[in-house]
Amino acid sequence: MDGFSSDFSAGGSGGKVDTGTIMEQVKVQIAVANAQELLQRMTDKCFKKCIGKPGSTLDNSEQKCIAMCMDRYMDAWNTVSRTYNSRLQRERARM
């Protein structure tokens, strides 16, 4: 039990946790885990939407269908984030 509670006070603060700083981090490895997957998701539906045959290189059109494609997919994704966070925040102000 020592070596769990002794890397959250390893941050100098007399052995209390700060529980606003480990919230922080917990919020930024959430925020990068799912940026990593939104990458990831991404890349894994253009490819398929876009290259027929993988090689060395891509052609113009490739270029062309994976730049409209990432586009495409940020764009909807923003969308919905927009929206998830708006009814979030309607459903917070009714409690």
Second form
Amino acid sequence: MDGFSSDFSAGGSGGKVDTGTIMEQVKVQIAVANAQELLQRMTDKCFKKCIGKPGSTLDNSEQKCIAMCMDRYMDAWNTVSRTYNSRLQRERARM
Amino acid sequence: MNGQGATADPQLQQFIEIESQKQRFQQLVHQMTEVCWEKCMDKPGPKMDSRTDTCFVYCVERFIDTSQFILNRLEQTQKSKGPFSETISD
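Can I have the other form now, the form predicted in complex with its partner chain, not the form predicted on its own?
Complete assembly follows, chain above in first position.
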């Protein structure tokens, strides 16, 4: 994240940093941040669901559980996103 | 130079506004998914059953209702009780 400010000032003395380049970089950073957020929350939730008592290895049934949990978490994420989006649309229409 | 740096470019400014809005949406989706996961998900199965899916839909709707209810009620309390507004706006 500390590369962010330096990118903006990179062209400071000379011309401007290309707006398109900045927008591309911001988009990439947003995508990375969102992926990290999802990864972190998913790991948290699926660890809680699937690892009862941590053993010496991640055993087969735990791995199966984690795989299913990941898929269900994505389903849940998509349902939440869809529901929230249609709610926003409804509220916008009412205004 | 108006001392505002990046905001000087209107195209960039609009881009940042739209991306910020999208990001607020995404952030709330992350948050609600986490909250509703706790409420709705029992043991993750091979596929999402419709009962669980419905639970997620209701959960999102009621979460937003709750947020709006609390906001409204706080506003009302603020109006009726003068001194309270000072503590909340600090």
